[in-house]
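Listed next as structure tokens is one chain, alone, in the form predicted alone.
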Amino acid sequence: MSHLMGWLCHYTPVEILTALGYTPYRLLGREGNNPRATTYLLGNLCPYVQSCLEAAIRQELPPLDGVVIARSCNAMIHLANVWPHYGAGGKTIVLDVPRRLNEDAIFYFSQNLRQLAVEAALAGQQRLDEKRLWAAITWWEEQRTTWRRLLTRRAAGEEPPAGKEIIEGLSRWQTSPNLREADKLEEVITRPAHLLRGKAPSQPRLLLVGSILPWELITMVEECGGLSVFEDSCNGRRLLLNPTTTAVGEGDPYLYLARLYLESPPCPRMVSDREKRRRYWAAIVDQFPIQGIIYHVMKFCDAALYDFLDLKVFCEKRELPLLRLDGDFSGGNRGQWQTRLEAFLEMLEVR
């Protein structure tokens, strides 16, 4: 039976968990309200974090050996405080993640990753062998390369797989009970590719942005006639990181991982990386002929609020239409979202 280790933030290095013998299992929350979680967490806290705790309290998660909680934002810090008491049992391992990118931050993060390998080790397990860690790094990079290749085809003028199918596939990829079943995993990744059918459709091409995008929002965008060709979120493209220039198998694997995660497309929490994030948006708009942008602001997420303001300035300079939709991750915003989406898409069609 697989040893499942839960994780939430995309700055969590799943390679270390795989090398230790775990199957990493992403906690993606649940639909609906979170009355039990708000008993232990403040009501004005990230709904995604609340929904993960709610799922644990309701025993909706599979048996976990523990959870790695990256202290990447204020809500995660609160979750790390209550999880040992009301979470799903097992270990609670806290990982500090720098908010800036420079050589000092990379070295600091590498030392935190080394400590993570010690704290997460299974009972009786010796120090993590670096060869096993490099093997896990190689295996994950092969998986991400396949995904990145598939998503790049959405820029090539062919009819791309729908955003709904991409997010569904990524969700299954992150929550597979046994990632080492390579045949099944290959099927998960390649299934959207089989849905490519030829010429590009005429729907408006959209960039969807947010901290973590609700599945029902992407579905609704495409039901209303839009085409999501890029999802800038931690359950979308940011999850797939970017390859580094450092060769796999050379040097310190923890330094390699620290560089891999911190140098990849930045999350809105990386407050000192604003210029890098603007260049990232510009590259997306140019490569994936984007006609409009939809920003999903998670309720009570400060990082999303200041990220939206930055994107608004960017869109004004590029004369790109921008729609902001607020949500609480409960799936209860459908009526308001649909009305505004239909008006936004109608406006794009007449431009």
Given for the second form:
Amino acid sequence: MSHLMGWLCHYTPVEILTALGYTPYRLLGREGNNPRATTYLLGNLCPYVQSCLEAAIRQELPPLDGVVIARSCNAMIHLANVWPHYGAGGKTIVLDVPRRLNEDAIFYFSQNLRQLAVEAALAGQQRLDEKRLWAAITWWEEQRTTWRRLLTRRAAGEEPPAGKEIIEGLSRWQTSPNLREADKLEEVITRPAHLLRGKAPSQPRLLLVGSILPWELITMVEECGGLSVFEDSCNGRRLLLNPTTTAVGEGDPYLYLARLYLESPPCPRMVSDREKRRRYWAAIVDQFPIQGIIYHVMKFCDAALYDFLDLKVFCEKRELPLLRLDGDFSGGNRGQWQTRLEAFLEMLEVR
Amino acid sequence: MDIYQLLHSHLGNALRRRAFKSPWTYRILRQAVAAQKKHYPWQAAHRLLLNTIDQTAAAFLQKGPVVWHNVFFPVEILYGLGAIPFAPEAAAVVATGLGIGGEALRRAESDWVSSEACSFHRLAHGCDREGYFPPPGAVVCSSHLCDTAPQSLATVAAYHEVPFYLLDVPHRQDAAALNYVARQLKSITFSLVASLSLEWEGERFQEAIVHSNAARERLLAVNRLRQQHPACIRGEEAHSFIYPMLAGFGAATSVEVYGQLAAELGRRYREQRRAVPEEKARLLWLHLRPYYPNTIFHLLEQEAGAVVVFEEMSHVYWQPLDPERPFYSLARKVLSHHGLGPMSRRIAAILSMVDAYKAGGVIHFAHWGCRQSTAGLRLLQDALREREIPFLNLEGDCVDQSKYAPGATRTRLEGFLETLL
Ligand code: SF4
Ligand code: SF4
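What would the structure be for the form predicted together with its partner chain, given that what you showed me was the form predicted alone?
The complete assembly is shown below, putting the previous chain first.
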């Protein structure tokens, strides 16, 4: 049985975990309410984070050697506080992730990553060999490249598989306890490709945006007759990062990783990187003729609450229809979402 | 006359937005406040008010470049540059006092600012868009503790099309973190000089550091006096002196205010002038308080004799700054905040306050939307329970009066007092 190491935020360089001999296992929360987690994480806090804690308390997670919690937002910071007391046991490793992008931040992040490699090392393990780390970096990059290719083809309307399939595939890819077994992985990535459809349908082409998107939203969009073309979320396209211009295998691998993660399309938490985020939206809208945007605002996610305002300005400037749906990650908003979605899609079809 | 009534009578007309931009407003206000000097039970509060009027006037009359900042940003930098600091969270408190909170919150709502966000920032958004706040020349914000502030202030900067500078504060307190923060502070300082066309004056910058240290010394003196038994200042009165803590370090005026407060407090202790006739319990207050009219402190202090002897916001958590190494020592100050890093730091700081001020109970005011202060309270609750210190998490909103339920609040406070007295 491989050693599983849990992680949550997509700013966690899983390459380091792989190189250390772990199988990175993403905590993606669970369906339903979180009554037990809310007794430990009080108040109005991100339901994704609460959901992950709930899963741990209910012992619904596979046995983990530990968990890496990136202190990327207030909710994660608080999760890092309570996890050692009420979480799933094992090590709790916290990682500081800068909220800005410049050479200084990249350098600082690289120092934290070096520290992460030390703190996460298995008992008796020596200093992480850089060759192993480069090998893990290469391996992950190959995986992501395959995914990116598939998602780009789908977004471009070249025989797209359904969003639901993609998302299920991505979920399995992040949580497979046998991730390192190449044949199984191949299966996970190529499975959606087997489901390619004959012709690109003529449904309204949508961009879905949010911090982390609940899967049932994508399913529902498609059930209601929309086409989820691109998911700008950290369990969707942002998860796949962007390739860097730096060559793999040269220089400091920690610096490489810091650059890879910080330079990738920013999450709403990267507050001083908003201009880059706007350019990212513009590129998606232009490249994959987007007809409407749906923003899923995760309850109590301050980053998403304000990111939405920015997107609203963006949409007004481009005269793009925008629908805001609020959710608590529990799958409990179906009725309300459906009515609003149907009205939105109808409006798009009339346009 | 209450200062807000005074302001209201002057500004409460259709032209009040314009009134903020008229020098006459501040002249009249200043004269009126100055004339009432002897009606102020604390001369330090009177001084603080005059200083605040002056600073507000400077911002509204654009007597220099106005730089918006959040309350955790080290404002010594702004004073050191000769800029006019403006803290929207603090201004939201004034707006609440002036009774324009409802209008501002409605505006924020109509602009789609979610009601799940902190109401200090929602209110500030509304005031800004309604033209109640002075427009910024630049915006600076620190990322530590609060997630809303950077998001909200970045939105302000984008709206006014002015530069936004984020101070990214990590949670570790090691050398790498220190250097990372110090380098940013230096870069923000010189970026402000360039973007606002300021004159860099090394001496003025050093002076701000010296003022900050002097204010710190005086605040420490105030805090030492507040540790004495029985209390000579009520928590409700002491709360007004949080303002310099949030926006005044680096200004000469804060040295003056804390100095005066220390002197007055010392005198009252010598004269044995008690805060309440009979001190029955001593309380520690965590986070902020509601700023609209409410009876919380009256009930606790005047009715029940449970005096709030200290508030977390007045805790001096940092070491003196080194004028020779301003950026490095400001970075150390920022990283020293007890709310940063693991919750165990905040718990340790709170327990040390409980001991120092001999508090028999702790109240946390859980401001709606403030995740940083509230979410981790379970661990604090456990730590206090272990020491058998009664704890109340009082839910409410600091600035949104519509969230205030007087009956329910009273019931909760009375229940808490029963465990205490
Ligand atoms: S939304 Fe951003 S901060 Fe939150 S988990 Fe995803 S990447 Fe991390
Ligand atoms: S009350 Fe909390 S959320 Fe609001 S500005 Fe203050 S720290 Fe931020």
